[in-house]
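Only one chain is given next, in structure tokens, and it is the form predicted alone.
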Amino acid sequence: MNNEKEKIEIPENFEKIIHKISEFFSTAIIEKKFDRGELTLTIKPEFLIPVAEFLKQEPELKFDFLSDICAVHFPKEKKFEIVYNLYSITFHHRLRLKVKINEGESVTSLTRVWSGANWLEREVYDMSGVVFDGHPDLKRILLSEDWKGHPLRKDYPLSGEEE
């Protein structure tokens, strides 16, 4: 039995966005992760507007639909990570990019790169708490202004909060 893990070859197509992105942003890219046919990108929170314009203009890339974002809430090391899917309609192909911030951070908004993260971005803010700096409306979507706390939190009671 072999106990090393295999090492997973990229598909050409994917090496060509981590190529591309590379190439540009040298000291962005933090991880790079290709499983199950999907290719995720950490980057540094601060290339997070720079690298989401190249995605979307470069022509050999064309990223020029956001899917959705997400939160991932890590209650023990207080950081969350958050989770943009993108996806090209001129190649068909999808990437996966994160940026990791601290509990109490904020990360940028990406609504000038792509109108739509507009309402994906105050979902996350509403159900998380992660706050979009630079949104040009940020505010809960799903639930009352008056609610306390954020549902999709690790830390979140269960059963609600008690009044």
Second form
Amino acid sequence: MNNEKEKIEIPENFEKIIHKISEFFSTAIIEKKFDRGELTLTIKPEFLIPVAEFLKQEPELKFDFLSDICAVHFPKEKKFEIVYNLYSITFHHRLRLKVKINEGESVTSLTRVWSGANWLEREVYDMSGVVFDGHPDLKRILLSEDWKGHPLRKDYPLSGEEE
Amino acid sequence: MGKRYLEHTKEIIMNMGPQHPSTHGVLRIKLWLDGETVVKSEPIIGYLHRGIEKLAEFRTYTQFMPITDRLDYVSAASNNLAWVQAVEKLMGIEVPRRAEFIRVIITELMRIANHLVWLGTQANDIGAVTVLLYCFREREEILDIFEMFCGARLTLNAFRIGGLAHDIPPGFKERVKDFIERFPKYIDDYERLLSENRIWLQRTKNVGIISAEDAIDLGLSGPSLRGSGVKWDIRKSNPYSVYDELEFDIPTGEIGDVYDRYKVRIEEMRQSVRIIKQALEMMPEGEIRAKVPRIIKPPPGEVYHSIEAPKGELGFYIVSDGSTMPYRVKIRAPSFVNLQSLSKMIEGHLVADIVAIIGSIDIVLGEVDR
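What's the form predicted together with its partner chain like, now that we've got the form predicted alone?
Below is the whole assembly, all chains and molecules, this chain first.
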């Protein structure tokens, strides 16, 4: 619909973010998307930590605030999208960082970049079963410890007995 | 304290909750204690988990509205606002100005109501029972206003995608005006009871300190973050609705203790009164609902929208696949993320201080557990 129109024009401050990241990580970025006033960058999973650290420390970007982590399941492609919504309290801009992984693969934990990632990653693990490598205490958070399965996967049964 | 004394102390593990009056719901905190001092702690949550994010995947965008009321149930209208604005952003709907001003009035009243519940219960936990009664007296008036507006008092389901369900009833403006004219005097009354009260000061000053860097690192937001001196309010930094036309200040604290967070919330109520006063004057006549298709079917795509809810940054991340139901909804609940910093705040404090500190973060377990 009207996304096509918006895609062409990327506001200056977002251009700057893209430019800065591409300068250092030209090979890391798989996809850039600007839609509904929001910038989404899809990066290769192995670059997650260096890109995150760069985004946080770079004085012109300063994404010091991790708003949210979310996992989206695509059962047909057997893939997960891990979505990081970042924010900068200094510059008031937002960025969505995405990594795509296959089912059963793990992602590097971002707890050493933002401590706030701890509970957010635990929630993603609890709900979608994605494992975060290097997380200090990866266990269920909302569901009880003996719960079976991960409810926010698309293949999780909605009713009936297990098995 | 001699060495011999220390040899006989032993670290003990104690559970606080899940049924404890000061936890405001079902929250359990596992405490590692050295005497009465907290060495380490671990909040254990999830007792109120209802699978709201999963429910969203099997409801239409409109049907999910009343469920958002059940997230943070003491500030239902704020949740509604975040949801409708996220869907509107997804669909590219422009909301009529009159509806925007009414939304601002309702959500700011909601903020006052939320802070009143917080102030009352916080004071009650610390031992000042009188304040609770005063706060609930004023909150009752706000709930009456809500009842007049939409018929409900707690779970409001106040807005609709594209605007409002109804225009404000006759006499609504006068009633709100009457309330906000009287209300600042009540705030002074609360302050007279607490702000210089010696017991209150001893229980709150220099208790539960969190530095600005730690707070940002842990994702703390809202009044709890502003208590640490960070001047960040989404209403100002990334204005939504018509907040960019309204004048108000962002109160901040200095050192980030319980007292600072209390002061910030008290001042926020005054600022909300200011906002409502302006919104009432600026509200134009006109439509209250944009032209919205009968069946809400957003184009494929994704959106993250967040607002400054009374407790902090409340965000909805919606992934749409072009059908009538969202493919995935993720709720960035401020209480959930804020609760994470509890361990940092209570470290090294006495067990009795935990009560004051939990209260000062202002959590609602409905939102923590979702």
